[in-house]
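Below, in structure tokens: the form predicted alone, a single chain.
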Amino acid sequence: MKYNQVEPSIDKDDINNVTEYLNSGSWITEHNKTRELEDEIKSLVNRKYASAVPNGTIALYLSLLGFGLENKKIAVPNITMIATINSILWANSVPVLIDTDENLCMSYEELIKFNDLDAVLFVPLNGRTGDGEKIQKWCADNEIIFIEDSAHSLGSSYENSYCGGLGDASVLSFTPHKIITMGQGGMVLSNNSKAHDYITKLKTFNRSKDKVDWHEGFGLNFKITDLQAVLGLSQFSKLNRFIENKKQNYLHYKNYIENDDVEVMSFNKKEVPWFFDIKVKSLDLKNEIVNKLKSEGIETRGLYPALSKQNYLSKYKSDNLDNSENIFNKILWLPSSNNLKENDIKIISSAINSAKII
């Protein structure tokens, strides 16, 4: 049997909901179902405004534009998916790489060494919230815009707010490996009516009104489809079940992995694992585990490389990135699908337990 590192959890209800919609005679493009999805998500994370877009990368880009963050200096954690920093470059801004802490999130201690930032793009990586609320307060105290890239973290919570509800704006993603999916898709969430109106106009060609070809200024087409939104709504209806399953499977991994040279990385009770990750004593052992699991049909994935290690980003490298540059080689993402059962995790864990460097 093959175990994918991750896969979407699509069931008969999802298929029936999409089929029913296709049979309804709708025009498929973005309309009422998209508004319904936006309303459901913004209500969950306690935001006033939501705007669905084709993917998380576009959502990040639009969130920066919505808050005037072009040609600015923006802090970004040195470990994150490449879209986070590319959105900054797309906006013609300058990324400032910040080292990460033990949660693999942006380090507060390293961040506050910088006093000339225009914005912080914080990432609750893999559902871990780190010092997000502490950093948000520091940003507010210093009149720095705080954008939350919560692509991994729908369902996780800080102490006082949901991921997706922190700071000036937040971004979500709905790609096939996220906790809920609609194939592709993203969302910008905020409480700022001016930013929301700007984003809405920019994503709809800046038309003076619907179905009219007079335009108030420059605009593009960053709409999604109601077809996607119907799948998103169906998935959203199962979010709590997905969350509980993720938390239970995390406990199974904690229980069954017994290799002394492997640490199952922890989550607190308010955090939802996106992927289940282990920290391995050495790169050699990590490679041994990868190869052993692969031979048994078990797929894994390495943590994102430190941004400072990417050749095209080398000019942004600084001298204070030791933790992020050293840790990424020791982290491995295990199979993390919501389709996993307890016995599957026993099999995966047994293979990890038997791996060793001779």
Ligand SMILES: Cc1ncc(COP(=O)(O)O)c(C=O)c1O
Given for the second form:
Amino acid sequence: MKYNQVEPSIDKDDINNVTEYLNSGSWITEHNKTRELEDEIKSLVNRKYASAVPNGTIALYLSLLGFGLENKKIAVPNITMIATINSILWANSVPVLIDTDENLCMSYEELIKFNDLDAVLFVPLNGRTGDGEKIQKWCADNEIIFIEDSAHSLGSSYENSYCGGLGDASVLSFTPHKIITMGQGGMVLSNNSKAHDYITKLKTFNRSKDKVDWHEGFGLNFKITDLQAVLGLSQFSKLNRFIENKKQNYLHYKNYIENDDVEVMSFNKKEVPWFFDIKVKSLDLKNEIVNKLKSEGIETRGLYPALSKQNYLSKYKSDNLDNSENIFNKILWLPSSNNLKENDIKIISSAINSAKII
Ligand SMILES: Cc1ncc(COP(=O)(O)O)c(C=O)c1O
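Let's see the other form, the form predicted together with the named molecule, since the form predicted alone is already up.
Below: every chain and molecule of the assembly, starting with the one above.
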């Protein structure tokens, strides 16, 4: 038996929906199905505007452009997937690395030490919301733009808002290991008509009118395809099931892992676990677990290394990044797909329980 750390969850309905669409004689490229997907997601997360784009990285980049964040100073948590900081660099802005808290999210206490920021790019990492709402309020009070990278977090909620619905703009991603997938895909969500119009122009060659080759200015092609949107809609119709399944599997891991040196990291009731993570007492034990699981065909993944540890980003390193730099040695992501059943989790947990340092 082999357990992948992640894999897409595609069923017969997904296949039938895509096949039916292809048989319908449609033009395949971005059109009504994409608008339907944008409408579904924006109403779920309570936003006025949504723009589907080819991936989350482009969504981040366009969200920064939409809010005039070129050549600016933008705070970013020191633990996140590389696309978050690369979107800042792509926009010719300067990233300011902020240490993380026990939720692996940007630390409020560390952030507020900075008084020269133009924007904050907050990441509810792995579905955990941390101090997101507190940070958003601080940003609003200080006229700092708040952008939310919710690539991991469709379905999770803060106390008062949905992930995807907090601050000036939010970004989602739909790669195969995300909460729902359409192969690749991303979305920018906001309540700002000016930003939305600008993003729409940028993603559609800035045409003055559809089907006409006069252009109001610079623009590119960041459209998706209705073929993808059909899969996205099909997956979206199962979102509640996926969420319940993730929550149930988290409880199974909590129940079956009984190694005193391993802590199953917790989620509150409003958060949807994207990946199931464990905190292990020592690096040696972490390595032991990785190897033991590997020998039984069980794949794991380490947490993202701190951005400040990436060579090409070392010039952005500053003091006070200890939490985020050290936690990498202790955290491991376990198999987390929606295809896992209770018995699979029992088997994986029992391998973890038998790992020890002699
Ligand atoms: C936090 C975060 N932001 C952005 C991205 C980029 O999304 P994409 O892979 O769709 O470009 C990812 C991808 O995994 C991510 O994890």
